[in-house]
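For reference, the chain that follows is the form predicted alone, supplied as structure tokens.
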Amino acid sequence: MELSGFYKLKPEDRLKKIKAIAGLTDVEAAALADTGALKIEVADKNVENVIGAVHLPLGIATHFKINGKDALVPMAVEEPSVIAGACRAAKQALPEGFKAEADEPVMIGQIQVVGVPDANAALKNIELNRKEIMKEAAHFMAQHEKYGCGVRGFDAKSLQTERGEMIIVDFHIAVGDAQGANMVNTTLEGVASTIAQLTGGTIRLRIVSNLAVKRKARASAVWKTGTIGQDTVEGVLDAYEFAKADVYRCATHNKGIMNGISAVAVATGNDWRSVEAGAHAYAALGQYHPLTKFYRNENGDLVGSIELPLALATVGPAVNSSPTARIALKIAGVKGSRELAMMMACVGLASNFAALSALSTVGIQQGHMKLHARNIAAYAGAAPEETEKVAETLAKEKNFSIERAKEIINGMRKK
């Protein structure tokens, strides 16, 4: 297979180039091609070998109040359910609705130094010219302190490894509204120098930190026994237990967590990859745990509450570049990052509620499959004007098979 060159072609060469080789219909060429709002030219900055679009259905979680303020959730997902169960958690949690908070963002970059010849040595010169590093990074960061971004500090340890001893330098950068890697690993990069000269080691790594622990999101809502009764109450504690009890379980409840947090960070044009790295590393600390908590208040009502590190985006080339994203944003009505992590995080635990409320009662099938029934009748083939008939069938028969849709499709059009 001849490539030579393919990243020198405009999109559409390359993609008359992928349709021959893969043997696309030109329909199939037409809707890789059709990147709807984003422009072709601005995809092809973006990434590289650009030939067209992914899209992905963008919804509205509903009912959402979020520090005594309604709030609309744009989500960016392909699961049925998701939106839907947030939408049904977050009406259950009102009046009052989500309270939240956000830390300032801070995040950590991180500088590896191999070789060191004294590692305490080393550390101890490190401490003593704290005031000079602290002043050389700030200068790498002078252009945004503008933003309230800044050096905040740093720590140096050091790491015993099959390669020999490290000194790893953690710097704690404020960031403002930016995810903020790009300043990070630049200020990084800008002060490596003076930390190889002050330990007399070689310098490999200059990287942001995914574990954004300095910068954490929390939510919490109370879900009374009187508007979700008390058998839901004692099902999504007895779920709570044993995610708590037991790490097969444990992974799929905070997956239950990051479908609605993901959701949010595609439809905002934000990095859901280092969002889910950050989440599940930080649910490892210790030993891995629930990202959310639930247990039963005073009144015997049950009140669940989530924290996790948020590293997010509400300015940047990233979320500039897409015009959807920039939409969902102003959708969301949300001021800055810090605002856009309690979103999520209120989020993250409605989506959990939901999932857990479901699966310890009625079971997750009934709730999602009913939805579900509608994308099993596309694929069958349904019309869209057949769509939903295929879907009722599907559901009340409860054989969600794509045989079965074929089946229901045809004789519709016999009839």
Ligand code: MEV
Second form
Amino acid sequence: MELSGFYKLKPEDRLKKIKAIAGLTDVEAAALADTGALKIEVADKNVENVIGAVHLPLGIATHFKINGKDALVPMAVEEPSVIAGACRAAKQALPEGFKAEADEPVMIGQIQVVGVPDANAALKNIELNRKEIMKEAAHFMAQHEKYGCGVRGFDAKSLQTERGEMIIVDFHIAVGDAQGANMVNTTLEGVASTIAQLTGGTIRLRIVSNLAVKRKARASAVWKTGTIGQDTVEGVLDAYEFAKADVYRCATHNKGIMNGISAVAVATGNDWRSVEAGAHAYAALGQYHPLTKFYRNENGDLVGSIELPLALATVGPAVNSSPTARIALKIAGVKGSRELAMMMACVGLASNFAALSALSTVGIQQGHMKLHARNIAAYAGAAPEETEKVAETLAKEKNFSIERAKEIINGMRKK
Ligand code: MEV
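Show the same protein again, this time as the form predicted in complex with the ligand rather than the form predicted alone.
Now the full complex is given, and it begins with the chain already shown.
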């Protein structure tokens, strides 16, 4: 396949080539070319070899009250029930709603040094020169100081590996409202030669860690027994113990949490891969465990809490180049990355509560399939004005096949 120079083409010319190679129809090519609010020229600057854009539904989770303030939560996700579940859980947590907090946004950035002749001497030398290293690292963060950013400290450690002993220097860098990867990586690359000199080794990786343990967010809520019922309290507690005791369940428990969190990350233009990596790595510290906790308080009500690292941006190129991300942040009404992290922690907890309360009582398929029936209807060819009716019939008949959806559509059109 001859595609050399593909990257030099304009997006429309790339699309023409792909259309020809992949045998796309005019309609299919037009669907890719329709980039919505994201201008194709902007997308083309974002990433390489752009031919179009993909679209996800954007919904708003309602009923969220966070630290006493009502909030609208933008969520971009393709899975039915995620937004509905978050709304329901948030409503059931009223009138108090959620309490949330977040740490100062400090990221960890790592420098790897290999081939160190004497690791103990190297570690000592790093310690002796702590002030100088800090000063030099601070120099690379100087332009960000006005935003409250800066190097907060560092640790050095030695690692025994199959390729010999290595020295790792972990820098702790406050990154303000940025996600921080670029700021951190630039600083690490800047200070690396000093670390090389002090250790006598060779520098390899200089990269941010996605296990952002210094940048955690926490949230909690009380679901009153009077509101959710005794059986739901017992069910959620049973489900939580299951996740604590079984890693197969725990992975799915945490996936349900990330349904909500990643949906907000995507809506607000954040790097959801780093959010996912950080969450699951954090869950794996010690032994892979649920990111939420549930217990019964002295009144017999259900208390849920969550803690996880959340490295998020409310400023910076990724957020700013996406028009919808900027609008989503405006809807969310968050003042900075810390407030966004608090909101996401609340949504994660709400999503988890919604999943556990449904799974442990009526099951999720009934509600989920009702919503999914709309997708089936649309896939079977229902026009937007027909979708609801087709979905309702599928749900009533408990038959969610495409063939049945097509029959219903044909029947409606004959009338
Ligand atoms: C599906 O996307 C998420 C759930 O599987 C989460 C869970 O099992 O807790 C419903």
